[in-house]
Structures are given as structure tokens and as C-alpha cells.
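Have a look below at one chain only, the form predicted on its own, in C-alpha cells format.
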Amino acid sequence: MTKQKKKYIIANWKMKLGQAESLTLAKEVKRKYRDGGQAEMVLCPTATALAEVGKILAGSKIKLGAQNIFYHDSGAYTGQISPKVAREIGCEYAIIGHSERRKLGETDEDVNRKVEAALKNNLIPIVCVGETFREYEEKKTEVVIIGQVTRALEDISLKEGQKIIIAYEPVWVIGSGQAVDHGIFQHIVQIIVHTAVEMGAELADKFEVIYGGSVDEENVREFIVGNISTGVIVGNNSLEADKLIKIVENINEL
């Protein structure tokens, strides 16, 4: 019998709260979160509430990540996050390459590095790969998708234990309200994990494929396919305490 999968649930706050009422949410996320089951829930608020917010999880079962890191530990590096110092304040994972980032001007070549940089310091990276609406009617989607793939994890070296999460968030339904046909996400996640393995053995079975984009608490069932896709990145749906007990109690079920 195939071993369970761990399920995720990543929690991207973006911009979106201010300093209180991310201590407020988390509180409440913590004491409405009983069990997790197989799901791992992951709160990642903004950068300026992180070291609070880890002080409210501490001790227990919900992990901390940062939406983003630099690919430096220290420096002269005005306005980016360290990830050695994202590490020291509580942070288990780290938010890579998201669609909102790359608009600003991250290429992927900053990707690969971020990634490297968070395996460096413990960190487990969620890197995000996905296309525009642009390169989805041209059908440039699995060039997009195989591209973005290789180049995140080219010349990446995992040590025991560790892994990386690939998540699929197709730029153009990222907080539309309304999520990717099911069976197009299937269809992405074989090329995902395709494009990973062809990659090598040194990322054969440590890699995860989770989905990103308008995911809500009727929908969310929609995107875990057993051993396959094992989690979601939620968004909007993740800013009230109640949707993502829903969104994780759903998860559980399966």
C-alpha cells in the first residue's frame, strides 16, 4: 500500500493585512485549528508581521513561512529578506517565484537562486510556475510550465530529508473567483512531475505538486488527486479563520 501523502495548505496573506490584524488572524487560526490530520497548515503573512506572527505559533502545529526571500544571507541588500534571518525567527517555509513577484521583475534565474538559497538555510521552497492568459490562448502553456520547471531547479542539490514544492498558479485566475478546469490542473501536474523527474534522480520522490489560484472550501477537493497533488496555495480565502478551518476539514476528508 502507497503511503498517504502529507496535504498542504499554504496561506498567502500578500499585502493584503495590516500589523493587528495579522496577530489577530493568527490567534484565531490557532485556536480554531484542533487537528491538522494529514494537512500541514502554513500561515505566511507579510514580512513586517512574520516575527510576531511566529511568536503566536510557537509551540504549535502550524508552520511559518515568508512570501519571499532574497538569495543572500546578508549584505548590502536594501529592502530584501534575508532567509537565514527568515529561518532564525521561526520560518519553515518560503514563498518562490510567485506570479505577482515575477511581474515586478523576477526572472527565473532569480528562482533558481532563491531556491537554492532556501534549501541552503533549511527552508523548504514553494516555488510557483504558472502562465498568463496571454500565453494560455496561444497554447504556450506547457512550454511555459516546462521552462519555468527547469530552470527553478537546475543545478539543485537536495540533502537527506529535504524536498521542494512546485505550485501551479496560472496567472490569469489568481483571485478571478474562479479556478482552472480540473482536468487542465491533471494535465499540468503530469508535466510538472514529468519535467522534475527527467530532471534526474536527485529530485525523483522529493519533490510535491500543490494547486494556487481562487481556491475556496467548495473547490478545494477539486485539487487534491491522491500521491499527485498533495495541497493548495489559498489566497482570499485564507484572510478569514473560518474558510481555512473549512478548506483544511474538506482536505481531511478525502
Second form
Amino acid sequence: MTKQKKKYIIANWKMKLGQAESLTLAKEVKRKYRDGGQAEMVLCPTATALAEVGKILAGSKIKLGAQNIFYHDSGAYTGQISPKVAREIGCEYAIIGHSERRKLGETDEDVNRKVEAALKNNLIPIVCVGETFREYEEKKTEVVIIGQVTRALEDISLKEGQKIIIAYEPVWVIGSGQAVDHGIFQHIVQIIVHTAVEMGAELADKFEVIYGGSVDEENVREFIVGNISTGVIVGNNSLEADKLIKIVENINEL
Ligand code: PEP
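Next, give the form predicted in complex with phosphoenolpyruvate (PEP), keeping in mind that what was shown is the form predicted on its own.
The complete assembly is shown below, putting the previous chain first.
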């Protein structure tokens, strides 16, 4: 029997919760989470809550992820988040290049360096790519995605057992309540796979593609069924334990 691939549910809490709220939500998610399916759930709290949420999750199957890391491990970099320390406090994943960070000035070059830093510190990079509404309207989606994927993966090499997750998150769909049509997503998955494979055989079987943008318990299956992709990033609907758990259950039932 072939082993089923993991299905990633990346809960991106952004900067939407206070410290006490983050800890309460982490405890509730942990209490309600039933392991046993193919789901790999990753909680990504705000940076200031990472360590405490990590302590809550310790010993459970739920993983911890950072919403951002810097590309140096240590030094005179005021306000940055060390990938080495993120790993030290229990992170196994790091979101890199989220559109909300790109909007604040993060460049493709930063993303590339952060991917390298994540891998060096044994963090699994979740690289976000996606077009703005304007780019979508101007029919530039493919060009934007190919460009972002190519630059993010440039000169990246992976050791045995390492992997990269690429998340397609159309910027204009994030937080809108209306996910992109799964047929469009399927097409983008092909573009991403083709781009990564073209970059070298080494990467070919070492990356996963997931979807992000207004995922909820109703639409989540569309992005996973038939192995269209291996997971989702969930923003708004990860802020309530019951909604998040329902998303996980719906994936596990597939
Ligand atoms: C996100 O910001 O990564 C995201 C997927 O948000 P939402 O689910 O709220 O669209």
C-alpha cells in the first residue's frame, strides 16, 4: 500500500491576537485536535507568542511555525527574528515572503536568502507567491508566479530529507472571503511544478504546492481532493479553534 502524503494546514494568526488570546487558542486547538489522519497542522502565532505557544504544543503532534525569519542567525540586526532561535524554541516551519511582508518591502532577494537560512537551520520554508489584483486583471499571473518562484529557489540546494513548500496565495483573494476557483489553482500548480522542475532535477521531488486565500471548512476539499495540492494556509478561519479543527477533519475525511 502506498503511504499517503501529508496534508499541511498552516494556521497563520498574523498579528491578530494578543498574548493571552494566542495561548488560549493554542490550548483549545490542542485539546480539540484528534490525530490519526494525514493532516499535519502547523500553528504560526505572532513572534512574541512563539516560545509560549511552543511550550503548549510540546509533546503534541501539532507543529510550530514562524510567520517570518531573518536571513542571518545572529548579529546587529535590531528587531529581526533569528532562524536559529526560532528553531531553538521549537519551530519546524517558517512562512517566507507572505504578501503582507512583501507589501512592507520584502524583496525576492530577501525571500531567496531567507529560504537558504531556513534550510540551514532545519526549518521547512513555506514560500508564499501570488499576484496582486492589478496583475491578475492585466493577465500577468503566470509571469509573476514564474518570476517569484524562480527567484525564491535560485541557487537553493536541499540536503537529503529536506523539502520546500510553495504556497500560491493570490494577494487579492486573501481575507476576501472568496477563494480562487480551484480550476485556476490547478493550472497555477502546474506552472509552479514546471518552473521548479526546470530549475534542476535536484528540486524536482523535494517541494510541495499548497493553496492560501479565504480557505474555509466548505471549500477546503476543493484544493486537496484528487491530490491537486498537499495543503492550505488558513488566515481568518484559523482564529477560532472549532473552524480550524473542522478544516482539519474535512481534510482527514478525504
Ligand atoms: C493568509 O494571509 O495567508 C491567508 C490565507 O489569509 P485568509 O485565509 O484570511 O485569506
